[in-house]
Amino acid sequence: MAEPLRLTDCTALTKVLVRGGADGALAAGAPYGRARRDGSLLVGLLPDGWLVIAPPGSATDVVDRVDAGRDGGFITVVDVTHAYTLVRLTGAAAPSVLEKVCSIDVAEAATPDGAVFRSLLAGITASVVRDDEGGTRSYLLLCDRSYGQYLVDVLLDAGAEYDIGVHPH
């Protein structure tokens, strides 16, 4: 039986934006367009920028860890937890739902686990991170907080035919 489709609000997770040289230690950990887990999720969001997604309330720890691991170059580290909405779309039908609201090919070969891209989702700019959970297709969707409810409503509408469920984090 296929995994049921569910939408989970992950907005409370810590989100720290790091900007710095594209040849630093973070770039080696998660190059632009890729994400990897190492306790937290390191997302290569920009050629010279990363988003660290970690448990709620851990911004200070993330900032300290990034600062301790920097390789001497200039970087900026900003807690952007409250600036963005973050939702997770999980289930076998997740790619079908995304295809309704996004023009990016989300087929397995085009966006494997760990892929990161920015696109318009139903007319708003969002970052998408393929972050499978236990072998089940899953996507983290990040947008400006002011568009969060709109994004959730659009995803619920697009997922209605798949009996989408909403789950708290």
Contents of the next structure:
Amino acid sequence: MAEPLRLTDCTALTKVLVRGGADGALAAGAPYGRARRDGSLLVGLLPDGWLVIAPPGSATDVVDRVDAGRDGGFITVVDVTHAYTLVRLTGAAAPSVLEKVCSIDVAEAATPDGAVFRSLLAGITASVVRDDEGGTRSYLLLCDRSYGQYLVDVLLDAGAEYDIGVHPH
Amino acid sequence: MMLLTCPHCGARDAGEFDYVGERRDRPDVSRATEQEWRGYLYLRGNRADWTAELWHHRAGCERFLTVVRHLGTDEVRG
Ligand SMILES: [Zn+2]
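With the form predicted on its own already on screen, would you show the form predicted in complex with the partner chain?
Zooming out: every chain and molecule, the one shown earlier first.
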């Protein structure tokens, strides 16, 4: 049986935004549009911006680690944990739900595991990271916190036909 | 639906972008006449022809890009 569809609130995960230093180690690790796991999840969110997603409460550690790893250039490192809503949409039907709310091609060829895109999701600006879990399609969805409830409501509505379930983190 | 091709993100729905305006070269402030400066600030060509425009990919990479668009037909080049 196909993996059931579920929505999980991941907002408590630490989120650290890094801007600048496009030629540095971060760009090599995760260029724009790609994400990479090395304990935490490094997301190439913008051509000169990265998001580090790490376990709850680890912002200080992440900031120290990014600062220690920079190669001399000026960068901005900000804990944005409380500025964004982060949810995870997992299940075989997850791409079908995304297709209902955005105009980006989420087929395997265009958006494979580890792909990142920023676009409009049901009219709001959001970032999408494909981050499969044990071979099951899974997406992390990030948006401004003030739109969080709206995004969840839209996903529950779009996922109703696939029997979407809500899981606490 | 109108598609614009962003150099960073590829073809995207035009709704993700903000229109900024026609591309114009900023005159040298120290040498520009008042007429040239006024033209730079306020005058637009707005011809029903191919026009280079500045757009901002707001709901994408947040970069500015040049779009060459025919203002008569909405065709986009390149
Ligand atoms: Zn773009």
